[in-house]
Amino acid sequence: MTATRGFDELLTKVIAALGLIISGNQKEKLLNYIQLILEGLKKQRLVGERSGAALIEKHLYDSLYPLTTWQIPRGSLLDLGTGVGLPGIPMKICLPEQALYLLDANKKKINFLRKVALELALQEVFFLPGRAEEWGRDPGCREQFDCVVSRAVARAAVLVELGLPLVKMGGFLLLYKGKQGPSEIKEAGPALQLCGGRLEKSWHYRIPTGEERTLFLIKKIGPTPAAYPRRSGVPQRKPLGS
């Protein structure tokens, strides 16, 4: 596949703004990934933005921001509610040694991600079609991942209940939130206590479009009780502590 040349300069600026150093091959894969999303948008609504520039300045920048502030543990990385692969696919391209697991209930998006992994020749990428409530109770996934990330999926209290059961003891849950993040993480206090998590650190930043973002790092300090996550749909309808 030929990378989209028109976005090459913009991606170069975004990578420089983040302070990341990537290879030419990694840069080409990021460009090709954007092109795959744009091609996919012709057939289905994969993501809100329909321009390559917005995908690079908003989604790629945001997805890769944690790499500038924190060293993601080597091992297994799970993207919960991955959608079109954000932030998991950009992270995998820049951290090829990570084993990446992509979880989403939308089968069409999982099929799209299978195509992405094939087209970009990404190794050790695994797919978990279905709901997080179900995978969180699966013995093969429960408390098995070194790091779980989730971006723009649900409120923090919901993500804590869905994400922490998948994180191994001593592992991390990384939540991408908007400017309402501080109030959301405060609401998530009861969920953190019940599910064995502790807020370790947070970062407030702006993406190139000017929008505010907050990143929350949660450490798993205790086992998640067997009662969590509750059955499908309940965490969203009745967040813990609400």
Ligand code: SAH
Given for the second form:
Amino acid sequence: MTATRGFDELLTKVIAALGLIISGNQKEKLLNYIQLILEGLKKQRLVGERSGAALIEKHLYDSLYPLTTWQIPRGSLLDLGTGVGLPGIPMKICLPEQALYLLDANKKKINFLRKVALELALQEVFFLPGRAEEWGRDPGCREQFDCVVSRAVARAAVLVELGLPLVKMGGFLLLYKGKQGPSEIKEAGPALQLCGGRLEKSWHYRIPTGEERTLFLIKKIGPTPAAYPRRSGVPQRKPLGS
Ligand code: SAH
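Switch from the form predicted alone to the form predicted together with this ligand and give that structure.
All chains and molecules follow, beginning with the one already shown.
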């Protein structure tokens, strides 16, 4: 498969702006991934974003930003509500030693991701099709992951209830939020307390298009009670503390 050559320069700029150093092979994989999303878009309308340039400047930049500010613990990384693989796939390309778990309720997206992993020859990528509420109660997954990340899935209060049950004691939940992040994290206070989390750190930044983003790093400091996550749909309908 040939990479999207036209985007080569833009990707080089974005990686330089992030201050990351990646190999030619990693760059090729990122470009091929963009190409696969664009092809998937045409065929299945997988994501709303139509331009390859926006995919690089917005979604790749955002996905890789945490690598510039925080050392993701080595081990297992779960992307909750990964969609077409954001941020999980770009992170995995840049951190090949991580085992990556991709969780999404949408089967079509999981099938697309199986194809991506195969075409990019990514090792140690695993798929969790289904709802986070169900995986969070699965003994094979509960409190098993070193780090859970989630981007553009739900409000912070909801993500705390969905994400923390999957995080190992001492592990982390990393939430990507927009400029409304600070008010969302305030609203998530009761959920953090109930589910065993503590806000460790946050970062405020802008992506190259100028849009504001906030990242929240939550540490799991206590076990999550068996009552959480509640039944599918309940966390979204009635966020903890609301
Ligand atoms: N993280 C991606 C996708 C965001 S779209 C990105 O940044 O572009 C949100 C995705 O979350 C959808 O694919 C949807 O199927 C999934 N999702 C939402 N709630 C979920 C839940 N409770 N369990 C599993 N997946 C969920």
